[in-house]
Amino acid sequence: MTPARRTSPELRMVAVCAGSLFVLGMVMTFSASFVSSTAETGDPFGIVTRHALWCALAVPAGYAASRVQPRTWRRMALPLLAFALLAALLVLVPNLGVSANGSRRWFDIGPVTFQPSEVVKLGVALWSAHILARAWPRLRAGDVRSLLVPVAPMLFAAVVLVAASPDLETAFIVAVAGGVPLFLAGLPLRLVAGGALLGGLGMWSEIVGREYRQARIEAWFDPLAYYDTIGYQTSQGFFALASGGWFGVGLGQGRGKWLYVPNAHTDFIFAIIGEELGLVGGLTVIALFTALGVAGVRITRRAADPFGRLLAGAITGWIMVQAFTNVGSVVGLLPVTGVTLPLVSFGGSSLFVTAVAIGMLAGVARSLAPPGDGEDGPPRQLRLVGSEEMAG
């Protein structure tokens, strides 16, 4: 491997982006807990503590990540999304599985609690790339069923999972982070129109079979008229987003966070950056995000085989998808929706799993093909083929 392709700007954007949200994260982690983190244990930095502790485990998982070899995943590919099924069907047991607001999605380690659906949507688009670039002289012959058998059922069973905790939205990331592959190995654009139809519909069977849910779609619409309920959550992020105007309050300056914006540290954090750094400061973050997903494009684009440039897709569309969903929530461009933004939000499983799928990213960025190498073929917007590829 040459010196160049290890400094390939693919890979120095992803590790600036990637480090500037993970130093973010850290900083405003503390400022939006410490008033949290006081009034439920009386210690400030209880919270920060322990996102300190799951940075120092997930930055050197990450870059561990970046060092192996694509091939190497491969090979754990049905090991792991096998464990991640196994552990999203057993949390569902009431007494393994942790509840919390109404929702069964957490095993609780001793002093770690860990999330099953963050590591489902690894399994899932690692499994998705392994499965797709072994059928890779298939599917440009334009062999639909192979395309479609196993991922398809697969992914089915994996979204059926998690939604059944209930958790609807980290759902609908698990099937971005496979139907990408699928996508991008080529899925005529029917059937991905037909199955985004179908999604749609059991989302909106969800939707409506569940109180509580509809309750959010109609606070949505006008979070004020249902501000001293299910509305609450929603106004109290515009009023922090309203009241950090251009250049913010400043940092640790916010009020939304005394215990006003509900999650200040986890869902709603960018409710608190927004208000403490400014409109300049949230732009910011979506520009790292952005930035961070150009790079994952042209990974994507680049990379040297069939297996790295769809894992580099699913990544990619699993993460950009994720942050801008919390963004959205949090701005009234969508409902609110309790996922978490991607390395900055409090949370020890998602910052974890992400890391890790950074650094794979990462080292798909290593072994980048030559520019001009492997986009002279089909298939569609992201020309993802070249002319001699085999399978791997």
Second form
Amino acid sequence: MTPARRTSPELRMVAVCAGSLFVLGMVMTFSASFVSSTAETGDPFGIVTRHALWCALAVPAGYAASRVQPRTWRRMALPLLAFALLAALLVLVPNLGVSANGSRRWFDIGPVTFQPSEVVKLGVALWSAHILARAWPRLRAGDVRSLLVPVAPMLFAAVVLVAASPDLETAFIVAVAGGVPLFLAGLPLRLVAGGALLGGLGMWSEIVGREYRQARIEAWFDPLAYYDTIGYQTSQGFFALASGGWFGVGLGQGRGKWLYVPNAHTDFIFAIIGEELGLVGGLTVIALFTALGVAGVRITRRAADPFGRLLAGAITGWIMVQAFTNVGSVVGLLPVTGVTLPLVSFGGSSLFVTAVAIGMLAGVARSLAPPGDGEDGPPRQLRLVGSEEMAG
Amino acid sequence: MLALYLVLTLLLGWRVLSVQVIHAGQYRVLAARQTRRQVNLPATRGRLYDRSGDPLAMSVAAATIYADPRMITRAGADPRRMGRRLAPLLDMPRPRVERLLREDTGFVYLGRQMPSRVGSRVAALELPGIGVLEEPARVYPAGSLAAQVVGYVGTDNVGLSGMELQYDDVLAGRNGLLRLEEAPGGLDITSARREVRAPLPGSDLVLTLDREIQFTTETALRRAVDRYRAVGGSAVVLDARTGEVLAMASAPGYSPEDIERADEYARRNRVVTDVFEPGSVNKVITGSAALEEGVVTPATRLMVPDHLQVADKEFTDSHSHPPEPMSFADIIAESSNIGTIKVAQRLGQRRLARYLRRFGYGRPTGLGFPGESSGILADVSDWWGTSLPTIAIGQGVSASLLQVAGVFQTVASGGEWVEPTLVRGSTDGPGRLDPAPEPKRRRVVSRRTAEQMARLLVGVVERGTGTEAAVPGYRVAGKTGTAKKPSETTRGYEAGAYIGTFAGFAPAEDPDLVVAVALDEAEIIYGGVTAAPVFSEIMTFALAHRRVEPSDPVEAVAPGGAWTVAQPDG
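Previous: the form predicted alone; requested now: the form predicted in complex with the partner chain:
All chains and molecules follow, beginning with the one already shown.
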């Protein structure tokens, strides 16, 4: 993130945290991928090069998103959502979508793959915020019907569509991205509880209905007992983390990425961070996300208009929950999931969409500060922090 | 909401701390275990050479190929396709390779000790879960030559028989170790530290065997076994002065490549592992004892009938004849049982037993060969009425052919028994030899007695039962034997089963070589007919090979010459 003209502490925090995570992601993606990249393509830089290309697209896109007027986003909300849902529907068609690990989640477009469910998250967040902000006066008047229609049915449809791929974890995050605006717009707690219950039941039936999910849950409690099969990934994650100890085995020195930890540069990059940079590195990542979250919550609270508020809340909720889910599944707090660590993991669609979302959050943050305050703010300081992070 | 998130974050932090630090121990151990590999660096096994440095056994570089089928599964590789590529290299049927690749295990051999070039071609395929190790293979350049003496090793290069077993600790050396870390698929983790302990090669052994004499011995034995339709035959050649074993063989033998198909009988070094009742060759002990104790001289005459009743048993000579006066020299030359028994009766049980032991019966030879037998010699307190006459003519007592050869070596070297040896020394490089310890020596009879007995044994070859053993140009001393084989199922002897023997030395005036030959159940039973020609063949070659000066032919016919037989009549 380049320094903004009008900066607030929140904006700076978002920029610093996101920037640090980006840089860390670049470094760790290379460290975690050079073995598997060599094994697959013969080129140790193959994967990190693609990651860097996506970063080169994502960072300007995020910056642009932070500069665009909110009304431009609002105009784009419906087309984006429509596009995302159509793509999410088409990806289910067997000959169009690419499947891996039992799920059909990707489009293969030339050199890159594209995952519609990532765009659904942004589409849902943006569109829900837009619709609810438009209905704001009625909502203030306690119009529950305006609150629920059309956001709730649309959200339900989006969640079901993503869950059908099947990708329950991302569906959950989509639900968060749409649910947070609903909650902020005054959804009664009993309805939130009801929705959660309904969602829980839906998930339960999904879990019971799909054998591979059930097995994942069992392996969650005792990964070593399922070492040869579904406990393998968690076990290898634990091995890597435990090998790291307090301060890690050193950047590039880890053993886990030597084809032991599956998805080392994507879903399980946190295990590699823990192994090479130790508990210190792992806690730093958690701290960065927490700081991002705190900044996001403060932006949400202090947003100048309902749209900004709802959007900031949706994006913050989504990124926090996704980060928590990812790290939680690596350290065994949750069963193994297929979600990436936002901004850090390799994964083009995720990286790009997350960067745009962070940019929007920054855009909302920019509108917090009164005009004139912090003009010609301290870019020096930002650069300093940025370079420190890079040195670390 | 924020509070809830912070609580969850704390939970997350706690969990990270727990996995990375608090409960890290077992995970760390398992993590280390899965990457660490110990590669055994096999030590090169020492070679076995014959006495002039020709290799009899050596180790060559070879490749052992293995698979980790679980890793193949994890890598998502297709065993069918892998099998198709590996089968022609391994020279195995494809379905069999495929079956091995599908086994539910972490390790399976695909081929052991294959040629190195096969190993490098398999490695070049870079298939997941397929590994190549260097594991030397033992080869025997001389083939079946001296196979029973040299012995063989198992696939893990540990000696299982013969010299390979007896000197395993000398030959084996100490294996080295390479510690490294590996990724699945055998990828070397380059950032990990490597630790190497170099292997310590084994020492080479130089044997006393002489390749040429060994070859001749084996050929002569094989031919005799065929010609006389014998079950088998054994022979041993000793250096008369040093006790070194120059050749040691049994037919049928085996080829090291076909060791699996060879039966136990063919694998045994029967010269030392098998014992037999030596028969008339034992008369050398009885006779030497009688001469040493002064109960007879070569000229002593005894009245010898062709049968004699002792206790409950009647002894006979092999050919019937009227009672006749015979000199002691004739008794030995004609191999008269009754004459020998009469001499033994003058000697008595106690003294005969003592000489049998001194000549090496009933105790190990000191060779230490694996599976060596000491034979059976009953303690004199356990002898009964017929023991003395029975043992005097070589029945009721058993010895290995090497022990029998030792008796003749004793006579040949002037009455001194020398421990037989198979090892000249060890070497750790060309030209250097760390000699084996000096063999033990033991005075058994006086030089005078030994020389008298030698003269009597020349008579056996020149005018007695052993004329077939003669070697043109050399004076040969020796003794025939034809002994009944004890039954394996009942008390007493096997009907029609005999072991024909001939043992002796040459040249008689300054003995250089001792040869003993035994044929097991030959169609013609007499050792003088079957074993003596084999003796002659071996001795003829060995004397020439060792460039031993021929006996002086003028001396040989000169009357009253030092080495002519004392004529009983003149």
